[in-house]
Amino acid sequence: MPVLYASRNLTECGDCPIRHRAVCAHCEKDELAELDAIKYYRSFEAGQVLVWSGDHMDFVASVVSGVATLSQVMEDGRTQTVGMLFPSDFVGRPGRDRAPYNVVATTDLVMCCFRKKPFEELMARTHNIGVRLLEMTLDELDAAREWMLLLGRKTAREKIASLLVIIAQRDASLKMCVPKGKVVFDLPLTREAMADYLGLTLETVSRQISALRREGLVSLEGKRHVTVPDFDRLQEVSGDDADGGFLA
């Protein structure tokens, strides 16, 4: 079961590490006070299910720390990962009672949750929350279109490089900087999860990561701590058909 925290025990809204990117980014002081009155924190361990597809959701939330995946199970039992949730990403949809996807914690996860009905009422009364949620929805739509390109047209090498670029960019955005030069971050996915997310086999993921390491594009400490010596070079590779043009 998830651990519940009283809101005051974890952080104040004004000191929140995701404040500049979250749904409350444009909120005024009085709006933050109203959000604070209806919020609570939930903590999940890696591998825990936050919500199953079709479940009733009585909350919406922002990811404060950690990463989760969105997935759907097909009729034959196969699971397809359809998205990832990084810190500041929004979970749930106002006006929708049921969860459209399984949401699973990939790493240890903390979410800032809002009781759904009061959140919907506050959004209807205020301008800033609705505007920010629209901005985030449009960003999510752009990201989905980019992901369609990645899955449909990019090579295995480009897919791996693109995923590393995306994670590095999201990590940098939380630090309010732009990734350039040497970039260091922790990879939130296992190789198995990367394979599922990218539509590749585990062997292909391992082979392509090994190739990137041999070429000096990335280095790994353990399985998750990633160093990119030259971010621009990795970004170039993410769109460079360097493995002969064959999709894996």
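Since we're looking at a predicted model, the values are computed, not measured. Positions refer to the first chain, counted from 1. Here, rigid core means the biggest group of C-alpha atoms that superpose within 1.5 Å across both forms. Compared with the form predicted together with the DNA:
The Cα position of Gly77 differs by 2 Å or more between the two forms after fitting on the rigid core.
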The other form holds:
Number of protein chains: 2
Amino acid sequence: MPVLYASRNLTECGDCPIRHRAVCAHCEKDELAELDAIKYYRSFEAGQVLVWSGDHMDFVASVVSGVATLSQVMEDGRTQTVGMLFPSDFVGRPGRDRAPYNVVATTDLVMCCFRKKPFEELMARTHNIGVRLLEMTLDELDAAREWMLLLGRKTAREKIASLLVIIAQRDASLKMCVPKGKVVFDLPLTREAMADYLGLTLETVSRQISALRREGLVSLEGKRHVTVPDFDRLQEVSGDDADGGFLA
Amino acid sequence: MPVLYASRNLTECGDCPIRHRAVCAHCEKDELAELDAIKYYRSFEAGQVLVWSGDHMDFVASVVSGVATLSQVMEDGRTQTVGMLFPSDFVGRPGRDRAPYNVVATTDLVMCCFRKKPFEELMARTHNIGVRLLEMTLDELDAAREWMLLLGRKTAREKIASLLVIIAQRDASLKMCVPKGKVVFDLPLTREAMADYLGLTLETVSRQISALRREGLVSLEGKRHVTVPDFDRLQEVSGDDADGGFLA
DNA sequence: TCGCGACCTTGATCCAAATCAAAGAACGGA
DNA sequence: TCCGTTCTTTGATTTGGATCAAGGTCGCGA
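Swap state to the form predicted together with the DNA from the form predicted on its own:
Next comes the full complex, this chain leading.
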């Protein structure tokens, strides 16, 4: 997993209110102007479903603030979250019509959307945007495969630690820094959403968090505010190589 | 999962000895000539490791014949296969230096390789190749996320059925048809390789295959040659929607 | 302020799959 | 042909996480 999202993915985008992992990272000035012309903002409340699996999707978008998840649901209701969208992340599939997953806001959420047709036209004319999109898609593929290792082979304890590490890293990257030593952040997910992402039940998530707390690896204030006194130690529990950064 | 790879992915590629899901699907004649100029073939034996995770990779490639897997390994040896490469599949990451996974031949294997530098230069000049690559990467992302659902939420029985369905589909697509009714194919994987892909142990794989056999859902001749008398019934056991084809 | 609903925690029990163990195929090489 | 190796099957036992069940906490609207 790339450790430093900051250097690669966070860039200014037109007049967007955040520095974000933008489709326009390498774009020229006039391309940015074109992107600005087809963009608009949308807000959602925590729990709201932005897109249902199978829906026609007529936009692509970046997350401005908040967190959303991508999830698959089986006929009998079993649910697996297959991705999390943090601020700066991109969602949408140029050239494809329908959404393959549910997209759900897990916190209040603001998206910067681009109408799909004009976006595709711009992409066809603009080499840079295609290159950037391929980069982002490869990043997501890496993340998905990393998660396959977690789902297939890690213990519940390692899964929880891994999730906390990921959230801490994404949170830190928004502040343009790398988590180290003592780290503090908020969980943007309910226990149930965590369970859906980790392939566990919510009871197991709760129990394992309690266990990590008992051992002093994390401490909680309320249900959501997390303090990690020693980030390295948590990372060891997660079962990942100390430094998987060769991908970057 | 796309059901019909055939129509979308299998195309002629220069003088390659197979019709394959090629990077050059939409290319012009002179682009094909350039691809031909930088390609070469390599053969591997079953069990051979083509690339180690972290290695420098100076080529990208398509599978001509045989099957390979992509796998991640934890420090303590736990292994998760994160992808299978069938004939026509592409492997390699333009713009990235190092391999993030082990690539292992599970059968005897022939690859059609392209040297990476010239491939990237060609890609920079050729819009079509970038578009095709993005398409293929999105397909792989879909497959990875489908597999996340399998790893996180399916039972051992459903996992085995899903794997058999996938292999049957890929095998059928090479023959330019869709599996239906009675289907026959060879398993290109040992029980252990299946276990690594499904997040199970090899004993559980063996037991579940025996169970499916006892129920008449499949029959085996030797260890590897599989006959599925009723493909639809197997697909039901796999837990997938009857028709997940909306992605296509 | 109370009451309700949404989340979370913890305990008791169960079960699917892992682990440990042993014994068959299948196959290639001496 | 026999032996050794690799792969596979099956059995016995254990166990991590699921399931079932009961309270606890928090925040919000009446």
